[in-house]
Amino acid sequence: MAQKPSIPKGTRDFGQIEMARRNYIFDTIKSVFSLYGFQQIETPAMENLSTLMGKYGEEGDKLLFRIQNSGEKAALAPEKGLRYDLTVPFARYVVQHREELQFPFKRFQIQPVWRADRPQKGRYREFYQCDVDVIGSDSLIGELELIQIVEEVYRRLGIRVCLHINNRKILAGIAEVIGAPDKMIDITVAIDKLDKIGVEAVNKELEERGLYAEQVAKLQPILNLSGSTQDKLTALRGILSESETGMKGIAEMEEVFRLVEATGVQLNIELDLCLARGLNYYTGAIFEVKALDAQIGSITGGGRYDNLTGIFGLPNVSGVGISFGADRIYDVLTELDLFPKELQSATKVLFATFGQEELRYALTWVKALRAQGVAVEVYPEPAKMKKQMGYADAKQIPYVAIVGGDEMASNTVMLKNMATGEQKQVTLSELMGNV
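In the form predicted on its own, give the structure of the chain above, and only that chain.
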């Protein structure tokens, strides 16, 4: 019995329409990244496991795909894993190539990553990230530019979004004032799940992670602060007045919001004190972007990291970055029907012919049109016209150029508009003007 073809759960094939749509997303994001002076790099799909372990928190480490060594020297070779994100490989790249780089170094990277997660809607085991980072500067202009990039990308894609922002220093300050400074990671891992599992489940997890009931109780009014951004920051100044780290986080947030206001950013931005982002390497501002008109998780996320390169031998190099989740963006654009209709087919004109002589005639037109950058196909054999028209219809090709004896005699083609059904005889120059 023949084997039934299949692919692993959490992965997908992409057909021609899906790839046209995905490239629309990638090209939109790339063009915005380039506007801000970011340049593209790539890193290998696999890294040494030692590069990846311990960088994503206990939850992340469990989701790493490990690669089994093979060959004669397998036992001696370092263990390897598929990359979990693009940020840690980027930090490794910066340290390894630091003599070749100009700091601050502004890079973007669009590549797949892998996580051994349970597949579900909007969550895949293999998916693409579109990362943009600036490293080698602790200026908050970095945060501002990322916010501006988010605004411009989603404006071009037509998706209404809200950017949620917080600061890990504020979270560290909160851990201090509730009397649990050594439990900051436990607190952030738990409250990062608030949207997914609810308050009661988060509180239960906090207690399971070793927080006392009174510490959990002290946390509640802080996480439930309401009002405007300025109201929340003012309240936090009172709450965190005894925490130097917390006050520094508040000052950073206030400066980011001043920069946003000064540059006229129109993006919907919310200070979200429940936002924690469970990755251990974040040290300052943290971001998440959510679509306002689609029920899906975060579609963009990132933050400031002050010493990620230190683990690879280059300490005290600050960076900030953000990652666009191309697969979730795809799902949002599909749900909201926001993909441009012209993406359905790259081909503008199909040449349909009645015989071999007409086919040879069509080939000279095809060459001339392609030389002008027009995407053209010629049906490879003079089949029945119904079959050739059906091909154009199935591929949503907007025009069919029909070639028969009369057209050859007059050095024209019969151009059919597939949307309206209108037909007219046109010369080569007229055809170029029509398509």
Contents of the next structure:
There are 2 protein chains.
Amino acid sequence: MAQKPSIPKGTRDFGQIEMARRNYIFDTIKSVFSLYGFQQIETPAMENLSTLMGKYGEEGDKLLFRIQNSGEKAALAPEKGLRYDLTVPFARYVVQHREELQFPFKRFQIQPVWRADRPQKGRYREFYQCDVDVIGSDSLIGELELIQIVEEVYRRLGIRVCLHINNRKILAGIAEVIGAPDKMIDITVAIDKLDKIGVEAVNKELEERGLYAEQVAKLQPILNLSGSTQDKLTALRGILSESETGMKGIAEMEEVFRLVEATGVQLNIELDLCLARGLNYYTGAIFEVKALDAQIGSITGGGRYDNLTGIFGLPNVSGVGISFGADRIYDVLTELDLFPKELQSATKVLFATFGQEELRYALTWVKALRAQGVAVEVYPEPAKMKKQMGYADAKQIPYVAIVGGDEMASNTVMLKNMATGEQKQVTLSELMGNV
Amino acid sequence: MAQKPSIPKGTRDFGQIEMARRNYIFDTIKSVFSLYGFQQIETPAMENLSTLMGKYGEEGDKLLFRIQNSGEKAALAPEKGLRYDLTVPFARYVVQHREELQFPFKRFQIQPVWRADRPQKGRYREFYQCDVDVIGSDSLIGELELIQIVEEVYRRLGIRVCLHINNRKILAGIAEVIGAPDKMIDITVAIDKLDKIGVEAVNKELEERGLYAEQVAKLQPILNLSGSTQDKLTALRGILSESETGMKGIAEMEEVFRLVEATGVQLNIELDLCLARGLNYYTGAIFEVKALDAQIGSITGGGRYDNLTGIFGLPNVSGVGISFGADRIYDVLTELDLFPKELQSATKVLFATFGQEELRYALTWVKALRAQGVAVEVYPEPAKMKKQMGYADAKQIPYVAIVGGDEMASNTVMLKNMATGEQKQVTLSELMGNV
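Got the form predicted on its own; could you also share the form predicted in complex with another copy of the chain?
Next comes the full complex, this chain leading.
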């Protein structure tokens, strides 16, 4: 026998149970998106390299998969690449189709992306992203609706989460008032370690990162912020009063909290000044969602951007979006055993027969059940009963309808409950009532 | 402004209405597959080139898109390619995972494939295939269930179709009894033109294709077959009596027709000896489905194969499968105006407001409606009413709930039916009853 075939490293096959579970996640998310009026789009797997290059930094460019037509000479530089995320194709889509689109444009997109990363546990070269964005409005109702979507998706999935929120304008304000406007990212990265390494080590790191002692001193009230979100925002108002940008960030944050309260959002929301994702492109709110009962990092994240489409020549279009991490959500649902049990098998009944005549008889039952919307299978030949039962068992089909001569004579089947082992002879209408 | 961005030739963006329509097709097909116990799998977009090469003939190899890591030197030959169809990855999957799978293995798969074909009308470089197969059983119940699936899918979609059926063993038998076993494909191709060019021209072509006059003479009873399917099969029984293969093909065909009749299949099914698709791999039944009310060629096709997994070292595993052509089905539904009207917009109501206070008021209504499962949107700022109405109009949202001071005072909204222009003031519970 030839060598067993395989797939490229970092890629995966998804079998039937994995697909049922993945579809459960995607369907849950999609149905919530739809309630909020977001509609699906899809873009091609391959984009022109000119669309992709230079959008993800030097490191990102190296992780692009390039595509060559078979006919092309190896010497010819490839002109196409596989999409690296859904954000750049979305920006390209908005600019390319701007005449046809209705703004604010609310879209979601669930498609695979590819990165030539070194494969490792939990990191793949092909994985799905699941993005939702509203673009063409700077209204903070965008932020509110994304928060409501996070609440509803995780409520439906049964995962307890905390949403961390920050605002880039506040971070910029902090850097500004301590006199180090170019050190915003250094400051945020250092603050992020506060819980782990303590205030003294953070101060040391800040100095190593080039802040003067005086600037570090000015930062202390921020490191010592405590109390409720409202307390923190009030304190920040004092600290940032000299920074127009900082004050704008606080006003945005306060308005988001007001909207959240006015609409009765129950989600845990935490003001988190350490949250620093996407500072290269986010200009306002920054979000990150963590599962409370699993140690897995961020399972959803996003933020507001004011110039996403600028890279394609359409500046000053504000939008806000988040991305659900399907692979991590899958892992959390697995770890916490939260997948619905009925995802195991769509098939409710397998018909198992003792002979060709019984098989024909079973086909009419099968047809009647399917006409009622019941998913059923018939084992396609009268194989040994053990084999037929084994098939049902392996596929976790909950009932087997056994057909022999007696059942045919009495117009019944012997219905076996595979969980309890219980058997009883039933008519077609009794069977329909049972499954 | 920079040059408008674009996508690679032969690829497509799918906007919101197209996606709603495509999802309608896929969801319809998927729900029928599920009724029959077929379950979904997915395989990676990229396969090892060793998996793909040599499987599609020399022409096919040229149409493979090859993938290069960005880090790789151009001189290094790429080792990966984008999948060209779902059949070879399916065969690879079955062989790779054979220890975990339950046979007969019933799977469906709906994913894009890529071919470096010259793009032209209706031919794309990226398109979805939608395949359903049962592998690991030679029972003709496989053929029956695929026929039933075709019937049910097109019944649900509202497309009138005819299913053409042939059997490779009958074609082989014909070639055998006229003494030209190596000319099976030539004979079938020539017969295929019978309707168009008439019997004399066909005979001439057969001679040009290397058949002796005596062989052409022996073929005449086949060209003259007429009457019902049963009449044709009876005549073929006489003609092919000397060919074991041919007689086996007739027996299979007869059994399929018996099963179809016994289970009350209503579909138009036509025995079609000219049907010659996939003769390189099909070994038994061959199917093709044509829409009766649209001139578009085949919209579904498939057949039985006895050695699909042989290419990966697992011989003699029989299976049968069909593939639904989503793009062509889309075109038929468009041409015949058969897409459900409600696919236009998922959103039932847009809330349009006259000011910030009204916007806050609307948010509580919006929340209550979503909690009841009604998809609604709120225009995120109190823009000019004309702009807000224009948004609803462009997105074909059927109702607009207008909120001004009067409505807030009376705890109502002014509900406008966008189709009729009719307006009335309604309470929340009245609104829920209306949409």
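For the two forms, the rigid core is made up of the largest set of C-alpha atoms that agree within 1.5 Å on superposition. Residue numbers count along the first chain shown, from 1. Quantities reported herein were computed from a predicted structural model and do not represent experimental measurements.
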For residue 11, decide whether the Cα shift between the two forms is 2 Å or greater, given a superposition on the rigid core.
yes
Rigid core fitted, then: does residue 52 show a CA shift of 2 angstroms or greater between the two forms?
yes
Core-aligned C-alpha movement of residue 205 between the two forms, 2 Å or more
yes
Residue 82: how far does its C-alpha move between the two forms, core aligned, in angstrom?
2.9
